[in-house]
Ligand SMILES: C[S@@+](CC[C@H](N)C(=O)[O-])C[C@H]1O[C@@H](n2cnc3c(N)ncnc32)[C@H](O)[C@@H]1O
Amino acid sequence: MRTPPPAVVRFVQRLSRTLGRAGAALKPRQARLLDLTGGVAAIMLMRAAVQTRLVEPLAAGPLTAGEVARRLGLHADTVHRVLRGLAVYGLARLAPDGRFSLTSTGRLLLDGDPHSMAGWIRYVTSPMVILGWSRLPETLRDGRPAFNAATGTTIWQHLAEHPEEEEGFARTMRELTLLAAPLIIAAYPWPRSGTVCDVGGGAGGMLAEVLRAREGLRGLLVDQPGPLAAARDYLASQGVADRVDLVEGDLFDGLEASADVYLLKDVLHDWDDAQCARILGTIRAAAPRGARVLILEWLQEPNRAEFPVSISDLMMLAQTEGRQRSADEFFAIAAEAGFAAGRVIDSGAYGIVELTAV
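Just the structure block for this chain alone, the form predicted on its own, nothing else.
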């Protein structure tokens, strides 16, 4: 499917938000609040669906709850009630004859769908994420990162100690990257040749998409040994492994990666300002003069409340030591690390904040 122009994406997003606010304004206040409290039901229904693979039998066509239950070894009446709940939220359809089918949105709960968000559902409803959110009242009082304060460790240490969760987290981040990548690639004037280095790029989802779109570029992927091991197979599956060098490196302690363009996708929002300055300083020590750094993140203006960025900012508060930032906030941090401010581009999916090594 052809990627729509970023301007079209931005228009549709703003129109959707405007219509949503207008529709909500027509409801009584109590009804609006009741709609919001239904959010916990929606997310937990989706968690139940992906954890049990509940909707997988519906991929081929409509079935009754009894038929689904028999295929999966589940309780038929409960299957009917949960699928009916998914229908309330537009993820399934319930026909008068009792058969259920998936909507186009509901198909995103399928693990095998090319645009699956099943991994994202598993992540945002995982015990470690819920634990961070549950401490938010205390965080309001003391300002301490919620997950750190609740567990005495960071989310990164937790993931390192739980490889299965770490693998699921990496898969989830790759799913989200693949959704945004076409718009990011369309919005930025990438060089025709040279080297692009993805710093903290996991298995290389964003880097692979850039290289597939620009055949004259080579890639460097910098991360820890675990993600790099997974990257070998993934990059090979995308047909770009022969154009990528894998480099073991640390965001804070140093990396050996000279490139023309460096990517930082959803990295800096995990850290506080001082840690962001260290990360950028690490890259500056490796980067030649004139190299560009592209910060790829949702941009949060201080006095603008907007979905999804303002909610992502709270996610960072609940899970990490970071926050979503504006371009000006990034520029202020980057200046201390030896970078000059460049362009700011709205891709329709992410902001692209450009820095130049000076």
Given for the second form:
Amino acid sequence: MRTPPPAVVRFVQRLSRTLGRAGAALKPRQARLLDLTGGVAAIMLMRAAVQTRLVEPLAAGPLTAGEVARRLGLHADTVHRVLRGLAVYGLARLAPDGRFSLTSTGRLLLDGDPHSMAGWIRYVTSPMVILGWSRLPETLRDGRPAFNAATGTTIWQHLAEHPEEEEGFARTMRELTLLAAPLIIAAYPWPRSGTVCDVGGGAGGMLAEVLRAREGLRGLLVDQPGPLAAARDYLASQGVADRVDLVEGDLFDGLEASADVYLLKDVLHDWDDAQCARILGTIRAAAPRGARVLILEWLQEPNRAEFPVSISDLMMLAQTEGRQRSADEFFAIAAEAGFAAGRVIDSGAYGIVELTAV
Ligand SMILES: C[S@@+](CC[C@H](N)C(=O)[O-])C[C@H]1O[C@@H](n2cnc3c(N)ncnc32)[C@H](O)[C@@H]1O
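One more: the block was the form predicted on its own; return the form predicted in complex with the named molecule.
Up next: the whole complex, starting with the chain shown before.
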């Protein structure tokens, strides 16, 4: 599929928000509120579906709940009720003869779908994430990052101690990154040669896309051992492994990585302002004068309530020490670390905030 221009993406996003609001306004307010309370049912039904691979038998065509239950060894009546619930949310269809089929959105629950979001569903409904959200009332009182306060650890320590979850998280982040990458690639004038270093680059999704778009570039992927392990095969599968060096490194502890362009995609939103200044300081110490840093994040203006950025901001509150920021907020932090402000580009999916090492 061709990548639509950012202006088209923005128009479609605005139109869909306006139509959504107009549709909601037609309902009585109690019904609108009731719709919102269904959110928990929607995500928990999706969780149950991906955990049991409930919709996999429907990939080839319509089946009754009984047929699905027999193939998976599940309880038939409950399968019917759960699939009917998924149909309420537009993920499945229920025909009058009792057979279920998948909608195009529902197909994203299939592990094998090329655009599968099953990993994302597993992550956003995981006990680790739900725990952070459930502490929000206390966080409102004390402002402490919810997950850290609830567990006495950080999400990064938790992931390092649970390698399966760590790998799942790295793969899920890559799935999300691959959704936005074509727009980010199209929106920025990437150099034709030199080195791009993806700092906190996870399982390598963004870096692979940049290198595939520019054959003359080399790459450095900096992260912790777990995500780097998840990156290795992927980079090979994308045909770029021979142009990438994997660098085990700590965001706060000195980087052995000299590059022309540094990427920070969805990394700074995990950290508070002082930690962001330290991360940028780490990069500044490694970067030659004139090197660029590209902060790739959804940008949050303080007084604009917008999906998905304002909800991602709360996800950061529930899970990490960070937040979503505006370009001006990034520039203020970066100035302290020795970077000059550059361009701000709206890719239609993510903001690209450019800094130059001075
Ligand atoms: C939200 S993920 C973003 C991953 C990737 N940039 C993407 O967008 O797909 C944040 C990344 O920061 C990495 N990270 C967290 N703490 C780190 C540290 N102290 N040193 C190096 N990497 C770290 C995590 O392992 C994770 O891959």
